[in-house]
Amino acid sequence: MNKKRIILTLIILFSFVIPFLDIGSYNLHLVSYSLIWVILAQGLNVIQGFTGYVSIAQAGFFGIGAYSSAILSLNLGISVWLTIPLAIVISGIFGILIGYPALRTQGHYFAIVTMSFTMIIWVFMMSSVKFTGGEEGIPNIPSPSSVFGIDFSLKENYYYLILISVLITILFIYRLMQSRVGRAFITIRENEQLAQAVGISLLKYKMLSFTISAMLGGFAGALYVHYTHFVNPTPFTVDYSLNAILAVILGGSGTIIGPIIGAFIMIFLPEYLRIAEEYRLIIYAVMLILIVFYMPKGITNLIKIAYNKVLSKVARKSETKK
């Protein structure tokens, strides 16, 4: 087993023991919420990082997944174990519907179309009071039913559902990017004319990328709504889409580890800056600007450089001892 796999194994093992550590219920909540955002950011990374199209629709798909699962479970009495996959499918259908016209555009035109979609979804959530509860939202959303005696209404147990969902998502993204489909995404990102010249159907693969992104956004939304037991339109605005974009950029666009780092930063950093309440937003903004300007390839690239330097120093020391 190489060093990277050892480190990865240790991180996964550590993530499983977090609820047993004395970190407090609030910090456990932040970790759980960050993991939900990891799925959201990984979905966005498929279309943004690997395919090269910046979508501002991710918060809209997040909301579609959340409301779909909430309404199906609360109003229709369908088991949460079914509503979560149904929410993923419904989000994918919306991804196809919006992706078909949007992906016929490029650059800032694509961004504007996807932003408009998010705004339309948000207005619908706010105005359709009978359907979505409007600004007051939908309370008392059920937790998944117990399995093998595990009560998922407890935050500590629901944490493991989120964690396993994250691991499955990361494994899926990894296998996807190792496949012919993933290589097609990257080719489109690097050079669309070249991709078309070698026989890659641009619309087909861009649609597939956008749909996968939408489905993962819906997956995150479904997990979120059964974790909070409440949903209203607040977390599904354009601002949240921009935060998701920033999470991908901060961590490292086009990498798998990047959205994980970015998601945790976007959740934890604003919370821990509350100690400087008056200057919190200024400090937050300045830090993000500095990171974007001086680390354009994201924090993942910085970690990679530091890791390689450490390895080279260790190698030199071992050579001098010989």
Given for the second form:
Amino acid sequence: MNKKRIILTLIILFSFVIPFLDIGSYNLHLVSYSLIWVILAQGLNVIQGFTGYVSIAQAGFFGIGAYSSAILSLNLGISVWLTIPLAIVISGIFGILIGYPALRTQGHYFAIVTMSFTMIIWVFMMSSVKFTGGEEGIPNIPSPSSVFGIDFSLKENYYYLILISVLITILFIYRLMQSRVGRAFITIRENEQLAQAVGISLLKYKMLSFTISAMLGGFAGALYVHYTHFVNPTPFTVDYSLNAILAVILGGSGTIIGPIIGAFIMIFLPEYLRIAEEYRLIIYAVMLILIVFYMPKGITNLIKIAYNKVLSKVARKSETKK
Amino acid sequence: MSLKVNNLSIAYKGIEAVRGVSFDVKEGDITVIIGANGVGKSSILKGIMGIEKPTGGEVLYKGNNILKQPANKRSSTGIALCPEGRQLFHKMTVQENLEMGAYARKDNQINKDLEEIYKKFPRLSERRNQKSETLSGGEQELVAIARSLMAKPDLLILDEPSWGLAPIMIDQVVSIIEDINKEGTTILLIEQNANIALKMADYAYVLDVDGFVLEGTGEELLKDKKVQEIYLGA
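Form predicted on its own done, so how does the form predicted in complex with the partner chain look?
Full complex below, order starting with the chain above.
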């Protein structure tokens, strides 16, 4: 599809010029934060959307990535360029450790096990003051060192680091889902027994899916922590795991565009509702209920339907003209 | 002997669904198991396929006890299952479903076989890019059978392929199964529709709650008074 390519190129080009537009530092911050959430949600989408296991562990992995990169760079003085990949690896290891017992369960039980994990991680962050700084958190987390004279302590420059990370993540997911491995994930979502009958090892592929999802969660966390220069346990509660699930569902689970749209909604919507501060959460809740009610397949599906309608209308018009 | 089941027992939470059944599937034959609802037909299959863990007995395939292997290894040893109720990967296209059937294969003949399948099932060729959930019931059964053939099995196990199909579709499915058998694939067929199944059978078993109550060639059983009474409604 050529049209799709053009639209895609335009969106990417546009995302590269955003820092040059006069949108104000607050909005730029929201865009950056949304992009970090895109990585988080893309990760969750691998296990939730493509493999069919709704995990409430994503905020936990987000936190593991954040704290790993923060502690490694601050206490051990390792370069941030190294601590980010290390954080991804550490999150992946936790993914394996949690996935192994959790993936023996299904449905609600899987959700409960992964939720407990997020709670445990949070309690650990709060209570092991020596290691994580407890509730007060860790301040003065360094920025990545300059490369080619680009100073990453500037938010405008850090934006590009996030943006490129997002693009790499999306490309990775795209390729993954076209591969044999991606196919295996989808068959597990569609019918586990049948997947097994055609020769797919359930535990192996579920573990792989969950680990990839954990690694991307950790990646998002590491990017986040060198962006805010400060970390405490607040953004890693079960609430945020649920928000991530919501982002995937709202956007359209099991699609690649879905988590992107969902992440932006989850960040922008509550912020923009601040105009009506007192009613903010009520409006927010009602909107979410309406979206889930009337667009169960997510906003991506709605856009698809609208796009097809416009196309068929145009086609009909040109036919009647003849 | 292709498949030899010895004293297979399966229990769900202590309640025995299959009580020590034994039967043989001869190489090149169509072997049929008929029986009413709830006598454990599908449980036997689940046991053979490794989806349920048997509480006792053994399943020998070409002389090896396959119960020790994990379920996902069945496909690469040459056993394919076409499960009951037309189970498909519903959100995938027909072609993707067929490709998944060959997932465990490592040779490079897959695309060639795919075209062969399309020749055999021209209806599926027309619908290859359609999502499988949009197909009619009969077409879905064809996809399910075609998918299990993509594994190039030596032994094809079919679980109630006639389930919920129109009579005309049943005839088509029967002739497809007979063709597959003529091309050299051993078949184990589990059916409720005794009339159709026994006509195809080289050898057949009648399953009751207590285990097998009758066995014999398809013709013998078709003539059997008890079978006629209970299963053929004569």
